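Read the single chain below, which is given as structure tokens and is the form predicted alone.
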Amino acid sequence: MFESAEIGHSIDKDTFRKMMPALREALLDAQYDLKEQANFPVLILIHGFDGAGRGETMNLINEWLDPRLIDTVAFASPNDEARARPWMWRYWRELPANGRIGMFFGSYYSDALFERVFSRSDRDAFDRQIFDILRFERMLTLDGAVVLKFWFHLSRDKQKQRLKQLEQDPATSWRVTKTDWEHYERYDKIRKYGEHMLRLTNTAHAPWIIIDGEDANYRGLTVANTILEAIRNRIGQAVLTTDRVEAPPLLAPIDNKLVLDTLQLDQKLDKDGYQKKLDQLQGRLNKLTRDPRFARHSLVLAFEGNDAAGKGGSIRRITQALDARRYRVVPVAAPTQEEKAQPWLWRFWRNVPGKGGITIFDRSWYGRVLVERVEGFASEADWMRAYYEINDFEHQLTENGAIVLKFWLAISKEEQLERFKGREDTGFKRFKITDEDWRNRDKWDLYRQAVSDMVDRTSTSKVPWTLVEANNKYFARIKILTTICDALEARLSE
């Protein structure tokens, strides 16, 4: 893949002179013009071997550009917080809004490819975490984003006489530092395991760019108009993503029975037995969250319903068990703007609690395949993807030692009526009842329908939905309690 960045391309001084100025105007102009449009953003990533020139280039492209509109951000060795939580965390948390550009020195790229040069994972470890970048890298693209991969390349006896070079220069010997050369003796394992990275991530939405080091010239000026074609073009384009379903289509059973239909909602629990059962509960939830194998775990809890249905008062006797400074409860209402500029699973991801840490939704990211669906706030496309998004969301979760637990609370129709008369009836209950609510109860059927499809879809082994009868409130949050309460103890005797 590196033989044409090998062949050794430059640019003299006086034609890097002569192209500068429009090509800097001309980058201004389409920065500008993304501001203006604000409907995708440009995410820039730089990476390659030491000593070609990554920081230079970098640096002259913050030159060029309006800096109050781009975000540059340098990624280390992740500290204790990222490494509390999935390892892609960190680079959501610091994602491009629409209208801006951002750029990533260092990224997930070299978290993967570094621990595999220094023999800290296998070859399953590495490929695992290039799909966890593909499956990124295509969320991001779907939702509009540009993706730029420049791979700043040098053999390795350029990097070593570049190396040499910035060292004997009183002036520049501070950029090369011991892991540059840590770095150069394992230069062949760079090349080879970066080589499978690169083959692998090199996709028609988010390619890679490889780049000659050797000539500051030349690097400057192919970065600089390719950053500058990729803004231009999509500028260009009427729509910025194709609006095609890539899901196999939804059919409504013949026989019309879904899955909600098996509830038996009237289930049975009177005041006296709640009340026993719930201080029972309690204290076994307090304990279990106490217990030292929790630290390696953490709890994200995600509560959906019909409306009325007791989500808030199910999640008042949960946190009534938990010590305040180790959960978070996260309302999810109407995105803000801010989180209308970002990837539609940015805000949950910010939310995600480290080890040791619980949070719990109060609706969730399964409202783009519930109120985003039924109220036509996404297309087809957005939310058919959807699915396989939210799959993939919690199985890194997961994987990273998160207990995930999904209610969807269940009441009939007629039990809603009632208790939406209750709320306006009672002065201190009035403000939960909204416009919204009743105009979300008359496509009842439309719910109904895309509640089934949504645990067909996401009810998995490891994060299967839990279905609550709550037409008695005291039978919907022992049912609850208890599947938390059994989740956790089955996860820390593992």
Given for the second form:
There are 2 protein chains.
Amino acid sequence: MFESAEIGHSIDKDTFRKMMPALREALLDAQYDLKEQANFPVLILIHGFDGAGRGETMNLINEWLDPRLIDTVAFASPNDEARARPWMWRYWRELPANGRIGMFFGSYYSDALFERVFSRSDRDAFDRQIFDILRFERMLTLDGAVVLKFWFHLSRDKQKQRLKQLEQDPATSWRVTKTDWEHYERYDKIRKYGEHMLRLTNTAHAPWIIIDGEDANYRGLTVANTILEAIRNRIGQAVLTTDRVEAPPLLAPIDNKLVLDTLQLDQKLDKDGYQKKLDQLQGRLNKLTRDPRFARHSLVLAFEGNDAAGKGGSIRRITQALDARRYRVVPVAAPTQEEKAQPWLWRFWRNVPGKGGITIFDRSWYGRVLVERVEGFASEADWMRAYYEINDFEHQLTENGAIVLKFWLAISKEEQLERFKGREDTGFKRFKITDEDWRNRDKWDLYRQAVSDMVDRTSTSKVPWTLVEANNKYFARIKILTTICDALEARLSE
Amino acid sequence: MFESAEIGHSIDKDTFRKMMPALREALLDAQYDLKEQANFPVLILIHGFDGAGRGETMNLINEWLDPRLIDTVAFASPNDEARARPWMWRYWRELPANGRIGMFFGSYYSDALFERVFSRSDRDAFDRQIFDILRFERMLTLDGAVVLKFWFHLSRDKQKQRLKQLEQDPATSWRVTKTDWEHYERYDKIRKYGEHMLRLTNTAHAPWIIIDGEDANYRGLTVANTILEAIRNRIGQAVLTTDRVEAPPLLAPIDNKLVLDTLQLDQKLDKDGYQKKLDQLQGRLNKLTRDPRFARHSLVLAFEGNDAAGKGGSIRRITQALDARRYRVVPVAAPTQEEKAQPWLWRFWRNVPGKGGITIFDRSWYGRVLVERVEGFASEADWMRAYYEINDFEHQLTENGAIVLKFWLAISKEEQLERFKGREDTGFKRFKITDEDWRNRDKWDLYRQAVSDMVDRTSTSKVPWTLVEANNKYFARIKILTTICDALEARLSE
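Next up, the form predicted together with a further copy of the same chain. The previous block was the form predicted alone.
Expanding to the full complex; the earlier chain stays at the top.
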């Protein structure tokens, strides 16, 4: 992979001086077009060998472009907040918004590569990380991002020569650190594992650009030109939200029998039985979340359901049992301006709990395949690929120790009508019923289909959906609490 | 202070049921008015003795109000990100935006109180924390926030009784933890230090509300009613941005001689001398930031100056010497929507570096007393109190170990004109010159006055302003780098 980067590229001073002004001007134009259009971000990753000019290139980009529109992030070791979460969490956090350029100095690639080089991970773990990266970049690029991955290359001899050269000059000797030499000693390993990683992540939508790191002029012009052409090429293009192949439509079963139809919505529980069970279950839940073994896990609960199905009441019966410092309830409404400028899952990644933490989502990422599908807020291509992205998201959570549970609270159309009327009659409940609720009710069958597809495509053995018969609130709450306690107990004793 | 909370308050069930619906309805109305108006936030702090119903009250507020407009945050021990920053940082981070209700369960008051109770702080440290709190709440309320501080009270006997009672019932015994009993054993200390703290922070703009914690009905209605009246009272009121007393105007000196006039802007340095010194200083700076002693500090640099004075170029000469993982450059432009819904310093608090970190602000919080003053974006009352708030902010940074340096890059009006013209003639520099720059130039004298006031009112021995004669870029950069190195050296060897 590195052949062309070892044949010796260079640009003389005069040529550089001649080309530079026009290139800078064009880059600035492209950057302002990007800002104007503001419908995609550019993510630049800087990798490669020490001494191959990564730092200088970063400075050059910040000098040639308008630095106010660039977010440069250099990643050191993860702090404790990041360590308590899936490893990709800290990169989600730093993604550039639409219209901006993000530059990562060191990234998820460094984590994966150096863990392998220093034998902290084995081949399987390395490949699992590469697979995580592949899915992440696929999501980014389908979302419209331009992803440019630079590998600054030097041969072993050239690296040694470069480090020595810097070291000998008193004015630059401080640039060479102990780490540089430690890495130099592992040149062969870095190269070997690096090549493996680059090969597996060298996709059509996010290819690697290998740069000969020897000559500063060549390096600078090549990087600048690559960025320029990538932005120019994407400006004005429609965002490619899925593979070029059209997805086949999701069809309803011919007998129109859907999974929700199998539920016995009217299951009963009386008030006395409820109160007794509630106390017991809340006690059980409290103990489970204080179990020392829970510190290695986290709990993520997602609540979806028909309007007026009792999500809020159910959530309160859970939080009553929890230490307030452990949990957070995240009500999910329309995304904010800031959230809209990011991949759609970004606002959920933001709220991923750390180890020992609990996050309860009142509505969730499933809005993508429910309301956004039914109302047409997302294109079919977008919500179709969301099933995959959701499973990927939940997979990353469970891999990190999270216990993820999803509840669909189902009530009958008749029960909903009664509750709507009841809310309109009670002053302090009136805020819970809006015109939108009535409109959603008209789309009952579309939602029924969407829920069915959602369950079929995202209920997995590790992260199953729990369908809750909720015509009777007591019954529903007890079923939810029991499900949570059982799941916690099972996972903690694994 | 706790007298009235020990005389035994209670509300019978019937009265409660009678009052509740109207109160809930009114609360929701108030909450929606708050959301509509969206020009101030409500911050609710929940404190007091274990067993006095703090958790239940939190649940009740979330049940009675629309929880989608409430941000509830329970604070546990600070994580390593928070520990590396001034102690108030994590509370800044969680402030509710305008139009929303924030509920802190445990807050800066708990930090201060329990450090004192468990003898981890002495009386002086305790009082310093109380003073930090006072300034913080003063800023919040002058900014328009409604701050409601509840202390849920129980006498020692009542607390014991309550804990025993909960413990004896198998259904609720899990609610009583070891920590509750540990706190009970320290009841007298908590009460004594708590009273001291409450007394000193019981201000007119953010008074404490002491609640008898014995009776759930009384507690709930009182809290709900307090919130309701506080919001109602503030809705429609103009925000009080300063003390009721009008500030005396800042006058220019009668001879119109200002601090900037004393600078010799034309000091020279030739290219050779520059290059040599630059290499030396960059090496020195690099070593200083890698000194093990720097890990207990951080570096905050703020750059201000006339348009075209060379801020960007100076910053790049600094970052060239730094490890990319250590520093972040924060370009400061107009605040975003999200930032506008917060106290004005919020966006700078967001970017405070942790120990061992470096943040370079390209323009800074001084915009408040420069462009916002001159252009009238901030009222006189607002920018007048900003001097105090800025000094407070910088004080909190230095108390935490930060080395804070502020540079004003000064060029002459003639030099500026030449640079403007030069920029217009060079394609890739054209983006650096806008109509706004020409307009600012017309306000040269107003800026001159603003800069002078700024220096007079915010240059302190710990956080001095450095005025940089910048007609010659080489001279300016060397002066800046020298200042930084000297300051670092002095502070590290303290």
